[in-house]
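Next up: just one chain, as structure tokens, the form predicted alone.
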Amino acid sequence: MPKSKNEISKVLKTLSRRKNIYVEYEGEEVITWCHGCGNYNIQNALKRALTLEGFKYRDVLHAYDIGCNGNGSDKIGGYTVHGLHGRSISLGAGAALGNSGLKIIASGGDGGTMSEGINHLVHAVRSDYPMLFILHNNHNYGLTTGQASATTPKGFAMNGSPDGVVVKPMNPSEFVLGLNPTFVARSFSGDIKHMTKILRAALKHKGFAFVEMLQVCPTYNKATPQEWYRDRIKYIENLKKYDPVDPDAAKKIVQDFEKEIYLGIFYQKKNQAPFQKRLPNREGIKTSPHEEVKNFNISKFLKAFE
């Protein structure tokens, strides 16, 4: 993705000026991802984006799913929760509604998101919960040694389906665009600068920001290596007439996943009222639910059971 020297210089100066924030996101645990895994770059881009947007680690809650992406839960500084398979979105949504002062970032793989947890994805988009969701899409269940997932391309031979996948894969961004979303974007683990740019925009979005990260899995998915993506990737930023406010244009541009795979912000709706503001029983209330928790004396209640 083309980028001016002035823009790069500005980013580097900001990172240098906020290095204390960046260092706080450095986890102390030994990283155990496979050599060349896309998770390294995705996490680095996330730390950069959070630093550039001025989020200190105490301001953020990370909700991780089961899977290779979930192994990042102890490798980034801050409040992290390693949740249940396919449930990182619901976990993050609860936290977002309970404490509006936190930035909620949920992560999940293509397996847990498009299979086990697809119902949570649907209703999070529908409700437009105030959170960022990062879909790690490596087209397989990597942690359980390479079984085909809902996004594995048809014909690809995987562990568990050695004769090749016989059904058409799901296209996550295309799927979400059919749910009346407010933010849909896609990036690639081989481009840290682009991922950082997309994540910064997603962090500033007031509703549910869906970001699909295409990533390589060098150990179990030999069908889509780095070179496969490099030969097909295109950038929306290079399209002069593309407008991210047109949902129909967004649906068209994400359909091709064979020859031209576009990256960028496909669609963004900025005038949607936040979820909490749409609740009649929260009208006029300025506090967050977590601030309204109180202690109640239930001794009289307990006496009724004596």
Given for the second form:
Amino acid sequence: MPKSKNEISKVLKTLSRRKNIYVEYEGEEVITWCHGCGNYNIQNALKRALTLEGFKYRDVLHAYDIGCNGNGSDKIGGYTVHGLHGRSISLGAGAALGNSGLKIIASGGDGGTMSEGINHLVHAVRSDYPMLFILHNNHNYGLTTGQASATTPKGFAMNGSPDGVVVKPMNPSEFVLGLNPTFVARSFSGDIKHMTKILRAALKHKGFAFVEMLQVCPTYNKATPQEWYRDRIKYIENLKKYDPVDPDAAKKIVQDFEKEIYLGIFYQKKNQAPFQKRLPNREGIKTSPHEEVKNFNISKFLKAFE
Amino acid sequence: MERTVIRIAGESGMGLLSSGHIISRALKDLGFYIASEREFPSLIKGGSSNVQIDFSTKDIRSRSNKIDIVVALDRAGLLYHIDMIKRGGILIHGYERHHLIPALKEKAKKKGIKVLYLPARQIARSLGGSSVMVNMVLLGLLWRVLGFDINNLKKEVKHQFASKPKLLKIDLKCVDAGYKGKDIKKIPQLEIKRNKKAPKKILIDGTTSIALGAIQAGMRAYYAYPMSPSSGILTYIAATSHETGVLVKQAEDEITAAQMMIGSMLVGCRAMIATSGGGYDLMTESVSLCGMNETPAVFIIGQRPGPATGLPTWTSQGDYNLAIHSAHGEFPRAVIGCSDPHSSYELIQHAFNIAEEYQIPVIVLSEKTVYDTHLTVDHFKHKKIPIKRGLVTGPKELEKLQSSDRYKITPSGISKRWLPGSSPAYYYANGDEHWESGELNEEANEAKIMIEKRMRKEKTLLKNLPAPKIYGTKKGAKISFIGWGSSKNTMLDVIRAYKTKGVEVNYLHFDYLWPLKADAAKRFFENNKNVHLIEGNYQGQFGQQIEVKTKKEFKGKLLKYDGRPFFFDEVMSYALKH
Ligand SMILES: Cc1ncc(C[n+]2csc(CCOP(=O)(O)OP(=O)(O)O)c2C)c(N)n1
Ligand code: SF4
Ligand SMILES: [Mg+2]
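What about the form predicted in complex with the partner chain, after the form predicted alone?
All chains and molecules follow, beginning with the one already shown.
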């Protein structure tokens, strides 16, 4: 991962200065992920990124999906909701619109996101809800013991598909890039520093930030272990000419998932008004909807029925 | 004549709705009480849409199926309604080639129906109008038959088309021409008694009322996926959203709408969804989630007959069992049934309060007929029902909270609720079984205790719910009914009609359908000998619950499942026979 010594030490200094904020994110429950699971690092990177971006635990609501990643819902310090399989994006979106003062971070697995609830992903990108979404892509249904997901590589034998998966896998970042998004990035659970950096950028994004985490699952995903990734991973940051404002370039570089797997911010469109700012009827309203819950005088509407 | 019944029939697009509004409003100005509803098929093929307006000097709530006057705007309306009109009724139409339908003449003669024909299309055209203005010509003639001053009608025509001044001029000429009824040999004229003074009321439908109730209750976000008959709520909330500031989002499907509503409610923004049975089916997993993590939620089901797509534009009370049983697992819920504009306006406000105070999903049942029926009712009151949120909001108390307060085991089953971020004590709103802070817990003992805690909320709620109301005499009625939803409207008319004949009929009406105040029903059975069920479904679903919970049996069941509401006359003759 390309990063100057200077940059790293700066980050570490900030982290140690803000350790009081950081430790609040430590949960008290016993963690139940398998040894070597990528979820540990993803959650730790998230805690770091939040701390570095100045979010305290009370500023955030985490919306978790059902799956191994969702089992982290009570392992982090902070307000969380552990909803239904495939629905964390929609629940998070409703929370984001209801209380514009909270940072909403939704997460989900490749099963929940690319199959059960793929419609939510499509329309959340299209609606550009103000939230961060983290896809934990471990190429299988972990919690239900290793069935194939929409991202499992073709030919791999999985629980329930002993002869190997016969259909082509989806490439989530490539899929999202086709939806006219405002933020698409990819990182890897084996690189906590890179994940932290990507998540920091995503936390700053005003609209719907889609971050795909390539997550190792040593228990059920023997096909793409740590080493497999190590041999293939490339960093966009190392490309001199790459500018994440060109959707065509992004679509090209995101495609390869066999030889060169690129990590980094593929595409970002800044300065686009997020969803709630596009509603003409709420123009000029400074409050968040959750602060507006009081009796609304409807008498004037009754005139039409007199 | 206690009530007069008018039907305006034609294809949609012929100005049916505006005709209905104009006539209803003009009648209201004259001091009448109105019950009006539109009927429309979801496929227009041979069938015909109509607006029916029943009016009376007394408060009426339901429709009659004995139609006095039909105004047929097209051939289909004419053919369909010649059979519907009552003996001696009046049929007004403008179909030029009516002489090619011999059956028309025969049937009219047999039933003593007076047929009034005006070449309405020609008249409208000769006045510079289009064929859509056939309705204005025929409304003019209708008004003449009713025997009222033409200026009353013209005032409401002006009101309706105020935004189209050019066309309005022609409209008014058409109305005048119709009123004159040139070339009609003898125009019959009804003698209708009027009230001396017009009561100060509003004429409003259930759709608008429930939307206004939600707005009044501080609903600040509305999520929707269109589905008849609930789409009108989306239309109204969106149409008023510039004045209210309510955030409106049409979602990609019902699951999303439900999830977004729950997300908003979780963070303290009152939000709502409305759908019909099919859309609600898709939401049931979300209902279950609220049952588990105790997030308040309000779901409106506008009932239409199922299964499947069923009769999309007709009415039903067939989703009672759906509402009380839907979603997996065991959890407390409240089910509420709206019956008219007032109850729609008020019960939706209570629905929000119950959802938030008890931290449960609340399912509000309405019906196509409740949504669409315009009734003359008292003005809605502002702030009559205070907002109760059941939230910890005091800064000092928020500081002192423990995470474990969120799902604390309490005698009432209700634990403290505070908004995410509002207190240092965070919690996990966990859809998995959990212990008091919301942390996952799969121990047998804890699971049992936690389920019991949640279920205690239903007992607490049952205790606190208002009792169902008896209309008519409390005891010893000749015949009694128990019901919910729109049945109330018909029952009120029936009780009054029998009272003038010296016969006591009474009716026990349930607004709160779950948990069920069965004691009140039991007492009602004990105080009345001849108790019947009135319910708009095949199985008598609500009646079954009443029988199970009271261990009493209905003497008879008046059930209806043909997509139509209970008509006044139907219930009158059922009561007579039983
Ligand atoms: C409606 C519904 N269907 C199925 C399940 C069972 N289920 C639990 S987790 C899961 C898949 C998990 O896969 P993924 O989303 O990739 O998450 P992972 O466990 O791999 O992190 C499924 C199918 C469920 N909980 N809810
Ligand atoms: S099954 Fe895979 S994803 Fe799930 S906890 Fe174990 S390693 Fe992690
Ligand atoms: Mg997975």
